[in-house]
Structures are given as structure tokens and as C-alpha cells.
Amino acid sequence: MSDSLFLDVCAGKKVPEKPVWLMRQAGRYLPEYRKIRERFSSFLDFVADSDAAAEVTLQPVERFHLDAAILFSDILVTLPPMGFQLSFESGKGPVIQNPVRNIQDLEQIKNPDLEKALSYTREAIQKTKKRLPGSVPLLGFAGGPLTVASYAIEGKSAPQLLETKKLLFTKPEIFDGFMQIITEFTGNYLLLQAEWGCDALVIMDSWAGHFGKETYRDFILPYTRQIADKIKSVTDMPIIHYANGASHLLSCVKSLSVNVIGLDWRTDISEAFEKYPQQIFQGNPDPSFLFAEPQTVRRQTEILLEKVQDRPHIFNLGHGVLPGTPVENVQVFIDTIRGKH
């Protein structure tokens, strides 16, 4: 793929054009995305339809021109087969009815063959890519594994993290033993979804910025290390890692062997660019001025455009697109980028 802007970003290049994708780049915020979510009862159930997550992944590339598409699917579609009775309830998000919480939780775990209890992801990266332009990547990604074990700990989302936190506290090797089996399914899982197709790889640590610096080096980042070490030890491509809420965890996952570092809205992106000089970076303004007035969405882009100038930066937002975004701004915000007025 000798023509994509994001891979030429990824391996440190000055390109003409400045790259830009969104996180949740599909979702309720689009019309054509609604429409083809109502025809599934359950959330899980529309995410392993292959013909239907290939399509929302499509759109808005098809839509806006985006220069990466992003495979449509959930940082929890592990937890099933290796178990847990996840479902998606309306108002709370997932929900997982056997938590871990201690020894005999961590024996129940199942270790499962994952390229067939996920093969609809398998079919959902090759239907996409049969119909994605030549030059535009498609990314493949899976949840952080503080973050994945942290819905599996919680039972469902709980952003003081309570539970992760007296587990980890409390009996760390029940912590270490689980997050030990998420990094190895996490690991194996991304290793698929490059060997299946995908161009570029992303981890979503959400929760990671819920830990003070010395706890998060010292208990969370090396299952990380893991993961992009066990990557980067089978394929050079390019891993993107994205960690919410984490401006003070910077120099941490600066150590780590990913590509590219997202930064979220709370980072002061200038600081960034003069602490770590020869670093790429993606980002980062706040999901929610995308519902301000269109010229003030203008303005602030171009602000960002001075900031980055000419070096090597993928843009995105701090976050994911917000449902109820207007998409005539999301346009502005990408024209913007591109110089259009």
C-alpha cells in the first residue's frame, strides 16, 4: 500500500496531506449507521454479522474519505469465548454476569481456539477489504488489557474501578493470573487480525488513566509491553496506542514499541510535541466541540493545524465520535484539515 497518507505517518514521513480517521469514526451519530443497527435486537449479535459489520465500517469512509477505516466490532468480543455471559443492556452498557473475583473465577476461564470462535471477525476484515480503495488501510484493534479485565473484574462499566483496584491491591496474584490470560488472548488476537488482513493495529487502553504513574508502570504497563512486543516480534506493522484520561502516563507509554501514541483532549499537545520531538502522535481535540457552530469547529482545527505544522501527525479527536454529533461538522472538521473552505 505504497499511497496511503496514515502508513506513510506511521513509519515517520512528511506527507502533503495531513491523515485523518475517528475513533468511533462508525456510529449512532450517522444516519445510515441507525438504520442498519435497528434491524439487530442484540448488540453482540450485530457485531458478529460479518455483511453488516463490514458495511458500517464502510460508511463512513464511503462518506466522508476518511484515510483509514477502523473494523466495526467491540474491545469485549474475547470475553465470550473464553466464558463470561456478556451481554449489552440498553442504559448500562455491558454487563457481565460472572465477574472475576477470585480463585475459583480465574479456573473457570476457558481457553478457547479464537480464530474459530472469531471467525466472523475473519469474515467481516475480508468482505471490508474487498471493497475498501487501494489506498486506504484498515485498521484492526482490541481493547488494552487493564481495560478488558477491567469489565470482566467490574461486571460491567465502572469508571472508579473499584474492583480492579482491591484485586489488584488486595490479591495480586488473582490480578497477575487474569491479566496474564487477557494479555495472552489480547496478544493472539490482534496477531490474527493482522494475519487475516488488516494494515495497521490499534489498542484501546480506556481505563488506563484511572491509575496514579508509579501504579500504572508498575502493574499494568508490562502486560502492554506484552502485547506490542509479541506483535512487533512477528510483523512490522504499525501499532497505534491510545490510552484515555493518561497525560500523565505519557513517558510510560512513550517507552513502549508502538508507532504511534494517541493523545485524548486532557494532553496538552504542544507539550508533547516539545518533549518528545521525533514521536507521532495522533489527536486530540475534544470530541464535543464538534457540536459547536461550524466556524468555530473551522477555527479550532486550524488551530491544531498550526500546532502540528509539518510534522508527521495522524489527526483524530481526543476520543469517539459522541452520538448526536452533527455530521455536517464532522465534514467541516475533515474539510478544514484538508484545506478545504
Contents of the next structure:
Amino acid sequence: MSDSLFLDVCAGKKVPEKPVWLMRQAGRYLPEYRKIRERFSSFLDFVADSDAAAEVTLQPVERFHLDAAILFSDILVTLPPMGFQLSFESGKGPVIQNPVRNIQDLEQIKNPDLEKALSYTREAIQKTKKRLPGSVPLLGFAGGPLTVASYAIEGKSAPQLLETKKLLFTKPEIFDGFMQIITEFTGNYLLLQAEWGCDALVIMDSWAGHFGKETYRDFILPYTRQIADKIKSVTDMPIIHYANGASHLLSCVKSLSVNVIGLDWRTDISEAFEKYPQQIFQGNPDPSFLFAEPQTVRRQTEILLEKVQDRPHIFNLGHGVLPGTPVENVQVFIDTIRGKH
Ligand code: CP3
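Let's compare: the form predicted alone is above, so bring in the form predicted in complex with ligand CP3.
In what comes next, the whole complex appears, and the chain from above leads the way.
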């Protein structure tokens, strides 16, 4: 046994108590986060400040005694070194001035030295690890290749993903060329995070669910598989794969060489366990349930506890914590999981 519930579950061991962490656990629902956020006019400057990044990585862990920390960064940080003009605009999210639409755009992409370009991430990991209790692993992460590519193709958050789909269906060689580039960088970036001191890695494919099963299986999954296989050829560090809106893709995701499958909130976790009883699942309540009355949060969490009893499972939400979530309800969720009332 290690002294980490999280790593023990990932290693397939039986644990006395289930671990819990939250996607987007550092963020705008926390007053201590907002206080540090105010010091930076730009989100990317905030991420690149390794002291601030380490501080907000630790904030939710210190407040809630979570079983894992996740590095404060963003899935889009690999894009600027590749030559993309990325900014985060308030109320709009990410904006990219020079999206990929044709072969010329593809040829403009730079081949950066990621180790140099993202040295602030190395510093943030090292500073975090110094202050993190030894029993709390640090999770590194990257976006799934489809999700990162889709931001670079759309140039913004685009709920229909139309430009991405148009590229896939009308210029498949450009889509493939771009996915290959992103896949290469994503794999390298995750391996760097492992080398720099992370204890487990998360692949977050937030837009995967926008594709039908066959399209996902044939045109998207192979790139994610390359990343997972590349990591596994170097290290046996646990990998969590999270795909959003992806209940229909579960059998595809199951075929990846990852340790844990993060379920989104639309998925019936009992059905998932019935289908794959040996699989370690993470999740998965709808993050908006944390806006309910505390007693409802407690009751819903107790129902979930019953469903996952005796199953290999890591508690989390079925997507990231939403801005405005009452902090006391996050506490109720965690306390209920730990049997504290
Ligand atoms: O989990 C954590 O607490 C670690 C930090 C983290 C952030 N983004 C910080 C962030 C993580 C793991 C992410 C992942 C991320 N980023 C995803 C995948 C997970 C998901 O939510 O689906 C995606 C799709 C992004 C891209 C992104 N970053 C968007 C669309 C936005 C704007 C909308 C939003 O959620 O705020 C961001 C900005 C961002 N990333 C913020 C934070 C804390 C908010 C920026 C701010 O404080 O001004």
C-alpha cells in the first residue's frame, strides 16, 4: 500500500475509504482563488506565474483535504508556443486570432521546444510538490487532442463544433495533419509533466461527445490511443481519461490503455459498473446539483455512495465545479463521502 488512497485505487487495490478530488477544483467558486485572480489582468499571465499557480493548486486541497491536487494551468497552454495567438476574454472564454482552416495555416505552426516554452509549468509543479503532503498526489493534465484541436480550429468555444466537423468531413488530410501535430505535442507535454514531478496524468476530452460513435472511433480515438500508449511505454504512472457527453463512447474509451475512466454526469454509473465491473470509474454527479439545498446534496451523495459501494471508484463530479457553486455544499459533498455529518 502507498499512503495515497488515490494511487491505491488507481493500482487496483482495495481501500478503506474512497478518494475524492474535483475537476476544476481550483477556481472561481473559491474566495481565496478570486483574491489571487484579481492580481492578474490576463489569465495566461496568472497561469505562467508559478508562485500563484502553486498557491491556487494548493488552496482547495488545504480547504477540503482532498485526496489529489490538480495542477493549476489550462488545456490550451500548448497553443501559444505553437504560434497561436490565444487570449482569454472575460465572458467569452478562449479566443484564438489565427485559427487553422487550410493547409497554409497548418504550415505556419511552429515546432517549439516545449520544455523551454513551458518551463513555468515545471516551476509550478516543483513549487507545489514542495508544499503538498506526501500522501496527496499531484495530477498533471492535458486536453484530449480533439478538444485542443477544436479550439484551434474554431478560434473560440463553439457549441456546435461546426468548423471542426467541416474540416474533418471536407478536408480530412488537413484535419489528420493537425491532429498528428497536436497528438505529438500533447504526448510530449504529458510526459514532461510526469518527468517534472506529477504523480498521475489526466486527459480531458471535453468535446469528444460531439461525435457519433463511428466517427469518434475512426477519426478521433486513434490519436488519443497514441498518447496513452506513448505514456505507457515510458511510465506506469496512472492515467485518467475523461470525456464529456460521452456515454455513447464508453466502449471506445474502454479500449484505451488508461487506468481510470472519468464518467460525465449524463452517464448512469450503475450501468457502467454493470457493463465493466473491473473498470475503475471516476465521477460523476451533475456539477449543478451542488446548487441544491445542503440536505439535498447530502441525500444525493448518499444515494451515489450506495451505488458505488464495493466498486473500484474515485469520487468526483461529472464535469468541472461551476463558478458560483456554494462552497459549503462542496464541503457537504466531501463530508458525506467521508461519512462525516
Ligand atoms: O481543475 C483545476 O482546478 C485545474 C485548472 C484547470 C483550468 N482549466 C483552469 C481554468 C483545468 C484542469 C482546466 C481544463 C480545461 N480548460 C478544460 C477541460 C475541462 C472542462 O472543463 O471541460 C477546458 C475545455 C478548458 C478551456 C477553458 N479554459 C475554457 C473554455 C475557459 C473559459 C471558461 C471557463 O471555464 O472559465 C478556460 C479558462 C479557465 N481555465 C479558468 C480557469 C480557472 C477561468 C479563468 C479565469 O479565472 O478568468
